[in-house]
Every structure is written in structure tokens, then in C-alpha cells.
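This document opens with one chain alone, in C-alpha cells, the form predicted on its own.
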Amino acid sequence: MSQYDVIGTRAPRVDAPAKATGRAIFVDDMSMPGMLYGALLQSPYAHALIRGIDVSAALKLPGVKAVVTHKEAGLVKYGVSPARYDETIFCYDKVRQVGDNIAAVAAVDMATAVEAASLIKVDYEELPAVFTIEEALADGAPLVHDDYKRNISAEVHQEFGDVEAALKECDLIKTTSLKSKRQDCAFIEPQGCIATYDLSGNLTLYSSTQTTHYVQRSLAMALGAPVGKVRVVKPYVGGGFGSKASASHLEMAACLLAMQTGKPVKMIFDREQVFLHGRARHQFVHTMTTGVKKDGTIMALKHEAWLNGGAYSSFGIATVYYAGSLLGGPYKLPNMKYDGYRIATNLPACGAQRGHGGVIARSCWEQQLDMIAEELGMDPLELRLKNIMTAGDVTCNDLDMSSLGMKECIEVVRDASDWKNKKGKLPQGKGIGMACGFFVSGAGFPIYRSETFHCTVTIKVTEDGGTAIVSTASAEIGQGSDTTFAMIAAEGMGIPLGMVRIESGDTDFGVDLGAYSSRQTLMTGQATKQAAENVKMQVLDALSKELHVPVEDMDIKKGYIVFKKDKPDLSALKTRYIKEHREWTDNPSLDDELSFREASRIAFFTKGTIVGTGMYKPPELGGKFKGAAVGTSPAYGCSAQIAEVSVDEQTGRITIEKMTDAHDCGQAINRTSVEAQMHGSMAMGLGEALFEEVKFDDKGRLLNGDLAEYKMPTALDMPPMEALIVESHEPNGPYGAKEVGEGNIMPTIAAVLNAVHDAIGVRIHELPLNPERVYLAIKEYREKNAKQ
């Protein structure tokens, strides 16, 4: 029997009725009196000098209310990481990618705004451009930014232990590579916003963001406004996955136009602009060398990574660190060396996408581990079990496994998939493969160095005691965080979930760093739990004084006061309050029970409005080496997955037959939401494995910037998926909970790669596994074998 009343159940999502009935209001549904519409003028060139900008024709067009360029915006540099502020609101000296922003127009309707933008004349001098890592690193290559010598925007060099010495002790050394392609997050709702500027100088931005706090901070910095004068509100959001985790040029332009006109200004990206400014998954090239003993003990990993970062840094510094640091677990790895390079090119900038930085690195290594197991004559699953870390272990790069159910995840998928009866025993063309994954449960530090709390939460009990209002600036973007926090609040106060109302996504509610790095359940959840327990103690304290019962002898469960010892006579208390206040909302004749509503009403008369507060920031984490801040976390989630595939050797087409997935989420808060996140991760991972690639022509122009030509899995492509929840107890999480949002995508690609090899005997080292690539790999493999 569960020790909890709300936690661990299958609660319906609190936003489900609004979304299911179409009543949920997204940015594009919003309008305001006198609202103007904004449009951007964007560069047609990937790399060019700007010799002049003439906006006079646009200003003369009837209906145009403002045109802004760098002259109005200023030249303040901003970005994601303070170490690499390399963006301005508008380009002023040169453009660095197709789609770079030159100007913005506000007009009475969208058609007029778009026409006005087209009338702006820009005198360009086209420059040579670089689009690939090889082009950018070539001798004499044009520089994307003068500050980035050889076009290297960030590099990492780390070593833990002595890799070369360890390799000399190994019985088997394996070197392999994996090359991926750029992906797009492909959320349903394009980025959009409405900016307003009132007569008191207060700027409010309604935006489809997943990080209200960071957008607020970036706006204040770039526009020269006090933070207290900037408010960011997140309405309903149709997906984020990382691409909505930083301030966009769209938001900056809308705010500037609102400040210029004094009118609300609405701006929405079209789908092509999402591809140009989404800041999604980098292209990666990983080369790894792993050394093992003949019994399968992993001794050392030497790793080199190259990232095509595009024109601006965005999250790139963190990305290049994550690509190395997250291989420290979940296997015991005493020696690890990593060299990572993020390269600037004249393509749209890349940033954070689900499993930030770690997905392709994990795919490369997990495929290599299978190859090692094969050469050693070991079951690849047993190789992993032999080297697995457990709770209490610390990685060579100082990541603390405060909880880790990795072993249990492997065992669960092994048994659920019937691995032992399938591995190596399936007919030609059918295969089974497995892999493991590992990810942070919240970044240990803010993006900018600060002692700020990572989140604050307040809970206010209404005067009648019937509702507890949870207020948080956290970002519900479709992942179910509002429901999670409502459940944590209900459990913490000891009341039914139906008595909780949640308000989120508004910087006026406090500080919350947002929905990224799988942080919200653990971090905002801890702040919510603290605020809820604070409310409970205030109510019990008021009762204690009224009933002369020690606080520690009382509790609140399922909406009623529980007396741990002898129950006091409640009739006199109820009678007095009925007589004095005549405002009971419960049945006053029920004199042998005291409800939370009644108790909180009593507390209101003695204390005033009951407001509980909570806050969270992680304790000191990780090592002291350069870059130690990236990869540290209060906790780590982990997954094991098994993929079963069929491969048509005549066409190269892969069909996924089944996915079996186990994830250690600590304590599951809402079991249905945990399973939904697991399904979503597998779906996104399968898309990256089989279909997804953003393509450009030789001028850096987008070729497939829509959801017709950018291929993703649909419901018809998805296999049966079995999601198995593994629960450990995470001491740093609320009620023992930790992440499920991103760790679960980590094993998917590698599980498919390994299953494909099991099916056809061919190793493929480039993604995606489209039919042409698979067919050519089969053909090459057969021709090579025929010559031997």
C-alpha cells in the first residue's frame, strides 16, 4: 500500500479540459485593442556585408506605424551564455546566415507589415561562406565572427585519470565514429508573442516560451530596461523541446516595436522561420576509442567531438561540454579523455534540443559497446551489467549518483522483451538491440553565474479555506508540469487534488529558470513541496493554539485533520465559530471531524491570509576543474531500451516492430505522465534515428523548411511501445522524484543501430538510417564479403 494519497497515482492532467475542448488560449489566439502586427526583414544571403539600409519606402506605405533597425535597437550584444554574447537584435555590419534579421515593421495588419518589409532596401556585398565543419576549418576560410579564430566558437579539453596508461593495460581497444545530421524540434506551435508597453513604462511580453525568467533577463539587458519593468507571461504552449529556451529575435523585435508605437504588437514565426531560428539539434561527428579487459571491464574512453554550431553561440558552449561530460556514467569508467570543438558556420544557429548534447554521443558509445561485446563473445546486455554503476558511486568527472536504478532498468527490459530467447536467434532481416541512457535531473547552475534561487513558489489558501492557489513562474509546455506541481502541493498540504488550483508561467509569480535540462520536477517540485508544508504547518499551528494540542500530535490527510493521540472535543470549537462567523462551508453537524477547510478558516481568523513559500537551489555540486559546472546535477535519471526491427534488404527500409523501455524516475509523481514522457522520447528518438535531417543548398538556403518535406515519424510509423517505470528513491528530489523528460531519449538511436546490425550484420555509422543509406551499406557489405 502506498504511503502517499496523491503522489504515485494516475491523475488526469489539470490542463486537459481546456485543451480537449479547444478553450486553451495560445499566443496566436490572442488579440488586444489597437493591436498591430509585426514582420521581419531577413537576409537572403548566408554571409554578406551590409553597406546601407533604406526604410523610406516602407515608412510611406499606408498602415505602417513603425520601422526599426539597429539604429533604434542599439548594438547591445546578448545571447545565452555570458561567455559568448555574440548576437544583436538586428544585424548592422554583416549578416551571418540566411534569415538573419535586418529590420522589423509594425502595421495595422499582417499583409501590410509583410509588404512593408519587402520594400526595405538593403545594399549587400556578398561574402564567401562556410557551411561544413571542413570548410570552416580550412586554411584561409572566411571567419563567421572575427573573435572566433579558425571559426572555433568553443572548445573543451578534459582528462580524468590517465587514459593512455589505461589503454596499455587493455586486451581490446576499439575505435569507431558516428556522424549525425542537424535536426529541428518540429513542435506544433511556432514561436509567437504579443508585446505591450504601458504609459508607466512597463513592458509585458506574452510569449510561447519555456523560460520566462531568461527571456525577461535578456529583454531587460538588450533593451536597456530595469528587470522590474519587464514582465513575461507564458500562455498555453504547443511544445518546446529546447528550442523555446532562450529569448528570440522575434520577442526582441516585438518589444521594441511596442515601445516605439505604444501599441500592442503581435509577431508569429512562419514554419520556415522556425527552422531558421529554432536553435535545435547540432550536427555531431564523434570519434571514440574504448579500451576493455578481456572479461569486459571498461578501462578507458578517449573521445573527440566536432559540432556544426551555425552562426551564433546560443547554448553551444553547454552543448559541447554535455557531449563529453555525460559519458561519465552510468558505467564505471575510471579514465576518460574528451576533446570537443564547436565550429561556427554560416548556417542557422543550433542550440538545445531534448537530451541536450548527449544524444549522439551516447549513440556512438552504446553502438561501440555492442561491437566490443561481440568481439569478446559476450552478451551486450551482460557487458553493461558488469560495468554498471549503483547508487552512491561517483563518476571520474565527479558526478554523484545519489540514486541510480540502471541495473534494475536493464533487468526489467531484458525480461519484458524476452531478450534471452531472441538475441542471436531471430531470422535474417529481423533483429533486436539494446542500449542505455543517462541524463541530468536539472542543471546544477544557472546559465549565468548567480546566487539566485533556481525557483520560488507561493501557495495561498483562499479565505474560505476551500482552495489552495499555487503560483509559480515555471513553464508548462505540454509535458505536464502543472499537474505534477498540483499533485505535490496536494500531498504536501494533505488535501485532495481537486482543492488545488495552479497558476504558472508568469514572472510576476517569482523566479523559475524554466523547462530545460529536465529540472522542473526535482527543482520546482522541491520548492512546491516546501511551500505546501509551510501552509500545513501554519494551519496546524493555529489549531494547536485553539485546541491546546501540540503541532507534532496532528497531521492533515485526505483533507481532514488527523490526531495522532486522543482526539480533542471539537464541538465547542465548532459551535463558537459557527456562532461568531456563521461561515462554515462544511456541514457543521459533523462534529467528530475537522476538515482542512474548517481548520484553514480558523487559521485565517487568527493569522490572516495563509501564504506558504518555498524556494530551491542545488547544494554545491561537482568538481573544481574547468567546465565542471556543465553536467553537474542534484540527481541523474537513467533508461534502458530494447528495439526490435525488421529490415527489408532489397530496399533498405527499416520497420520498428516493438520498443521496450524502462526508466528510473525516482518516485513517479503521476504515473500516466511518466509513461507519456517515455513514449514521447522514444518517438523523437526514432525520428532522429530513421528520418530527420534539415537540408540546405550550396548557398545556405533551407531546402526542407516545412513539415511536409522534413520527415518525421507519424502514428503510422510508431511501433507498440512498452513503458516500464523503475522507482528508486532520490534523496534530493521531492518525495524521491527525479527526471523523465530527457534521459529517456538517450538510448533510442543506439538501440535501433544495434538492432539493425543484429538483423543484417551491417554496422552503419551515419544518421539518419534512411532506406538509401541502409541499402548502400548492405550493398557495400555484400561486395566486400564477396571479394574475401
Contents of the next structure:
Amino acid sequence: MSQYDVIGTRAPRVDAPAKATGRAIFVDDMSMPGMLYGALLQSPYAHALIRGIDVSAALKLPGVKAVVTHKEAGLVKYGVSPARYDETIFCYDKVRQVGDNIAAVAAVDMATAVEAASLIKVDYEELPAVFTIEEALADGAPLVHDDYKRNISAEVHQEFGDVEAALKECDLIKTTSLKSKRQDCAFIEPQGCIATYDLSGNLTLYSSTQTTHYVQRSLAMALGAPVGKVRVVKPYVGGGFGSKASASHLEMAACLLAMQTGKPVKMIFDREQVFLHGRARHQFVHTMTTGVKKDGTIMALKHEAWLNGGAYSSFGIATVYYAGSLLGGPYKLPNMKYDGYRIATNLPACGAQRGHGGVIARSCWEQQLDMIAEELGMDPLELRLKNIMTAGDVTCNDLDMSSLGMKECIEVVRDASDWKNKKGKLPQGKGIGMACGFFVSGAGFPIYRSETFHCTVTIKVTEDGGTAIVSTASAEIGQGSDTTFAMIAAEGMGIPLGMVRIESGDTDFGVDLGAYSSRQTLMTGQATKQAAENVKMQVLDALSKELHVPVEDMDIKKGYIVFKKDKPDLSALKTRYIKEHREWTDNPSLDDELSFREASRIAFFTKGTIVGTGMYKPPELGGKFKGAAVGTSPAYGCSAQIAEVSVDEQTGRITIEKMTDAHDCGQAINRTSVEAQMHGSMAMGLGEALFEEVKFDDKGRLLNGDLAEYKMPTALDMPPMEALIVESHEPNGPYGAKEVGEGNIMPTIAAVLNAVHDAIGVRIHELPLNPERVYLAIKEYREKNAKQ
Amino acid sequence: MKKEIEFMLNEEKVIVEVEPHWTLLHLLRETLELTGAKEGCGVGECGACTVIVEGDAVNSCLYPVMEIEGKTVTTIEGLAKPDGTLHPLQQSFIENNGVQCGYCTSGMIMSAKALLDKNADPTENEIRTSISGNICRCTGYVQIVESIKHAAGSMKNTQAAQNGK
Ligand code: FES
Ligand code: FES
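Can you swap the form predicted on its own for the form predicted together with the partner chain?
Following is the full complex, with the preceding chain placed first.
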């Protein structure tokens, strides 16, 4: 029997009825009286000087209400990390990528806005451009930003322990690399927004965003508006995965146009613009050297990473830090050296995406560990178990594994997949492989330096006591956070889930840093729990005064007051509720239980509206070195996965036969939603492993900026996936809960790489594993073996 | 030049003026205020805009509006009964968590309905094939396929119960 009534169940999502009936409102479903439509003018060139902009023809087009360029927008620099603010709302001196924004138009309808944008004349002088890491670093290469010497937009150099000394003591030293391609978030809802501006100077933006708070701050800063006058509201959002985690030019332009015209302005990206402005996964090139002892003990890791960052910094500093720091675990690693470089190029800018910065690094290392195990004659699963960290361990870079069911995850997938009878024993062409990974449950610090709470939550009880309204600025983007917080609130107050209503995603509801770095379950969850317990205490306190029963002798469970000692006479209280409200149709019955509803009504009589508040910011976290802020978290979720594949050696086509996945999410709040996140993570990982790649021509233009040519998994591509929940108790999490949405994407690619090797004996060091690449790798492998 | 067209929409006759170059999706969303069908790509590649025309699931973003003259169209808004009783597919998507962000959901349910209307007892492969034009980035399709399977089962049971009467 669970100690909880709501937590740990499979309650249906609170938003499912609206979504299953087509009634859930996304921003593109909204319209407003007098609404105008906005369109952007974007650069056709990857790198060019702007010599002049002539908007006169656009302004003359009937139906056009405003045209804005850098002249109206100003030149305030903004971005994601304050240390790298390198964008302005519109380009003024030069463009740095295809799609860079020059101007925006508001008109009475979309067709007029698009036509007007095409009438704006820009005098460009094309400049030589750089698209690859090699081109960007070449001597005399043109600079994307004058400030970034050699086009290095960020670099990291860290050493923990003494890697060179440790390598000298090793019996086996292995060096390998892995190169990935740019992946797009490819959510199905393109970004969109509607901005309104009223006569009192209030700017309201309805936007498809993951982070209302950061958008609010960025808008205020870039547009020069008082923060208190800027409100950002998130309707339902059709997926984010990282790309919707920072303010976009679309949002800036819509606000500016609304301020210029005094009318609501709607702007929606088309699919190609999602690819151009997605700020999705970087391309990574990793080289790693690992040293081990004969018995498999991991001694040291030397790691170098190069990231192709595109035209702007966006989240890139954090990305390049994460690419190193997330290798500190889950294996005991006493010595680690990391050199990471993020390179600016004239491709669309990259940013954060599910598993931020860590996915390809993890894939590279987990493939290498398999190779090491093979050379040592060890089962790769045993090699991992031998080095595994457990709860309480701290990594060499100061990540505190306050809970860690990594070992349990490995054991669970080993047994569920029948690993022992399959590994190395499957027929040629069939293979099995495994890998592990972990991820933060929220960043320890906000993106800007501040003492701010990371979230505040209020819960207000309606006067009749029948409904508790949870208000949070956190972002439900599909992951199920509204349901999670409604469940936590219900548990905390001791009432059924049906009595809780949640409203979220509005900066008017308080501060919440939003849905990124897998932070909400732990952080917003803690604030929600605190607010709920605060409500409960207020109700019990009022009741205590009425009944002369000490608060500590009472509790609330399943919507009823529990008297731990003698039950007092309740008849007077019960009659009072009903007497007051004869005309209410849903009065509680006169049985001998006292409901939360009645008790809250009594509390309302003495205290007015019952409002509980909660807040959260992480405790002091480890690490005093430069960059320690990226990777430190109150908790870490972890996963082990096993992939079973078959490889057609004639064509190079890989079929994933089965995925077995175990994730430690601490206490599962909603088991069905945890499994849903595991499935979704694996799907995105398998897409990146097998076919996803955003391609450009030699002018930096998109070659596959559409969902037909950009291949991602359909229902027919997905294998059976077994999602097994491993629960630990996370001391820093609400009811012991921590993340699931990102830790779970960490092992997927490496599990596939290792399974492919098990199937055909070939190691592949470049993604994606499309038939052509696999076929050529097999061919090369055979030719090499024939020579020997 | 606007033209008048007439067709059956969710069991009601509709007479409406359209521009001949519009798509069915445009008519539904922008004129008739039925926003259940979503635009994810606008060019027939994602399935978020799926509706049923004459029994077949179609991408309404590609469907020329003039071609629906005289035809029967069902959208997600037409699935629940007027008294609010949900279609078994909708009920099943709620109970089996076939929903995450919800942007693909209307299209998924319509593709599944077109399948179940023709094939009451589909195999898993037939289910997957029927939604292979509907991309979902959130779910990995597991709980969506489960939802459709369960709906098929409950529809069959209801049918059997009715036949037994
Ligand atoms: S919007 Fe119609 S298929 Fe994508
Ligand atoms: S639920 Fe988000 S795209 Fe399917």
C-alpha cells in the first residue's frame, strides 16, 4: 500500500479532455477584434553587409499598418546568457545567417503582410561566409562577430584531478571520436504569438513558449518597457524540447508592431522558419581518451569537444559547458580534463535541445566504454556495474548524486531484456547493446545572476471550500506538468484530484523560470507542495480554534478531516454550513464526517479567502570553479537502455527490434506520464541515431527545411519499447521526485551504436546511422579485414 | 471572387462563401471557427490537419475547398455526441494517455476513426499504418497505439452488446 493517495497513481491528465476533443486553445487558434497579421523580412544571404533598407513601397501598399526595422526597434543587445548578448531585434549592419531578420510588417491580413515584406528593398553586399568548424577556424576566415576571435564564441578548459598522471598508471588507454549532425526540435506546433498593447502602456504577449519569465524579461529589456507592464501568457503549447525556451525575434517583432499600431498583432512561423530559427541541437564533434586498469577500473578521461554553434550564441555557453560536465557520472571517475569550443558560423543559430549539450558526448563515451570492455574481455554491462556510482557519491566535478538508482536501472534492463542469453550470442546481423546516462533535475542557478526564487506558487480555495485553484507561471508544454502539480497539490492538501483546478503559464501568477533543464517537477513541485501544506495548515488552524482540538491531532486525507484522537462533536459546525447556504445545490451531507469543504468554509469565516503560498530556490550547491553553475543541480535522474537491432548487411539498413528502458525518476508522481516521457525521449533519440539531419547547401540555405525531407520517426519506424520505472527517494525532491524528460534520452544513441557493433562487428563514429553510412562502414571494415 | 459552396459538416448542412484558392483547413479554421484541426506544416507532411471527407482521412491543408461541394466532412468537433458523450476514441485517448502536447491529437484521432469505421478489428500494423502520415514528436506513438487498440476493443464490445439485445 502506497503511503500516498494521489501521488504514484495513473490519474488521467487534467488537460486530456480538452485536447482529445480539439478544444484546447493554442496560440494559432486565438484571434482578437481588430487583429493584424505580421510577417518578417528575412535575409536570403548567409553573410552580407546591409547598405540600405527602403520600406517606402511596403508602406504604400493598401492594408499595411506598420513597417518596422532597426530604426524603430533600436539596437539594444539581447540574447540568452548575459555574458553573450549578441543579437538585436533586427539586423542593422550585417546579416549573419540565412533568415536573419531585417524588418517586420503588420497588415490587415496575412497575404498583404507577406506581400508588403517582399516589397521592402534591401541593398546587400555579400560577404564570404563560413559554414563548417574547419572553415570558421581557418587562417584569415571571415569573422561572424568581430568580438569572437577565430570565431570561437565560447571555450571551456577544466581539469579535475590529474589526468596525465592517472593515464600513466593505466593498463589500457583508448582514444575515439564521434561526430553528429544538427537535429531539429521539430515539434508539430510552429512558434507563434499574439501581442496586444493598451492605452495604459500594458504589453501582453500570448506566446507558444516554454519560459514566460525569461520572455518577459527579454521583452522588457530589448523594447525598453517596464517589467511590471509586460505580461506573457502561454496558452497550450504544442511541444518545445528546448527551442521555445528563449525569447525569439518573432515575439519581439509582434510586440513592437502592437506598440506601433495599438492593435493586436499575430505572427506565426511557417515550417521553414521553425528550422531557421529553431535554435535546436548543435553539431558536436567529440574526441575522448579514457584510461582504465586491467580490472576495468576507470581512471581518467581526457575530452575535447567542438560545437558548430551557428550565427548567435543563444544557449551556447551552457551547451558547451554541459557537453563536458555531464560526463562526471554516473561512473566513478577520479580524473577528468575537458576542453570545449563553440564555434560561430553563418548557419542558423543553435541552442538548447532535450538532453542539453550532453547527448552526443554521452554517446561517444558509452561507445568507447564498450570498446574498452571488449578489449579487456569483460561484459560491457559488468564494466559499468564495476564503476557505478551510488546515492551519496559526488563526482570529481562536484555533482552530488543525492539519490541514484543507476545500478538498479542496469539490473532491471539486463533482466528484462534477457541480456545474459543474448549478448554476443545472437546470429550475425542481429545485435544487442546497452548504455547509461543521467541528467540534471533543474539548473542550480537562473540564466541571469540573481537571488530570485526559481518559482512561486499560490493556491487559493474558493469560498465554499469546493475547489482549490493552483496558480503557477510554470509551463505545460505537453510533458504533463499541469497534471503533476495538480496531483502534488491534491496530495499536499489531502483532497481528491478532482477538487483541484490548475491555471499556469502566466507571468501574472508569479515567478517561474519555466520548462527547461528538467526543472519543473522538482522545483515547481516543491513550491506547490509547500503552498498546499500551507493551505492545509490554515484550514486546520481555523478548525482547531472552533473545535478546541490541537492542530497536531488532526490531518486531512482524501478530502476529509482525520481526528487522530477523540472525534469532537461536529454537529454544530455541520449545521452552520448548511444553514448559511440553504440555496446551494451541493451542500455536504449531515453524516458524521467533516469534509475539507466544510472545514475550509469555516476557515473562510475567520480568515477570508484562504491563500497558501510556496516558493523554491535550490540550496547551496557544490562547485566553486568557473562554470560550476552548469551541471550542478539539486538532483539527477538516470537511465539505462538496451537496444536490440538487426542490420541488413546488403543495404546497410538498421531496424530497431526492441528498446528496453529503465529510468530512476525518484518517486513517480504520475506513472503513466513518466512512461510517456520515456517513450518520447527514446523516439527522439532513435530519430537522431538513425536519420535526422538538417542539411544546408554551400550558400547556407536549408535543403530539407520541411517535414517530408527532414526524416523523423513515424509510427511505423518505432519498435516495441518497454519503459520500466525505477524509484529511488530523492531527498531534495517533492515527495522524493526528480526528472524524467531528459535523462532518458542520454543512453539511446549509444545503445544503438553498441548493438550495431554486436550485430556486424563494425564501429561507426558518425551519425546518423542511415543506410548509406552503415553500408560504407561495412564495406570499409571488410576491405580492411581482407587485407589483414 | 467568392463562390458559394454547400456541404455536410459534422451532420449539419453548411452553405458558405469561399475564395476558390482556399484549402479546406483554411475554411474550417479561419471562417467556420473550427480550430480543432491544426496546421503543423501546411503542405501535407505532418497530418495535424487531418479530417474525414467521405469516409477517408485527408490532409485538409491540401484539400481544395471547391472540391468539398456536396460532400460529407467530419472534424474532431463532430465526434462527441451533442449531449457531450465522447466518442470511444476520445475516451480512450484520455484514459490511455494518447495525448501529450495535443497538437497532433485531433489528426491522430481522425485518422484512427477513418480506420475503425472501415476495419473494426485492426492489427497493430494496420493501426500503425493508418497513422503513419500523422507525425507525433512527443509520444513515440506507444500510448497512441494503445489508445486506438482499446477504443477498437470497446467499440466491438458495445457492438456485441447491442447485437445481443
Ligand atoms: S498541416 Fe496539413 S499535413 Fe501538416
Ligand atoms: S502529442 Fe505532441 S505531437 Fe503528438
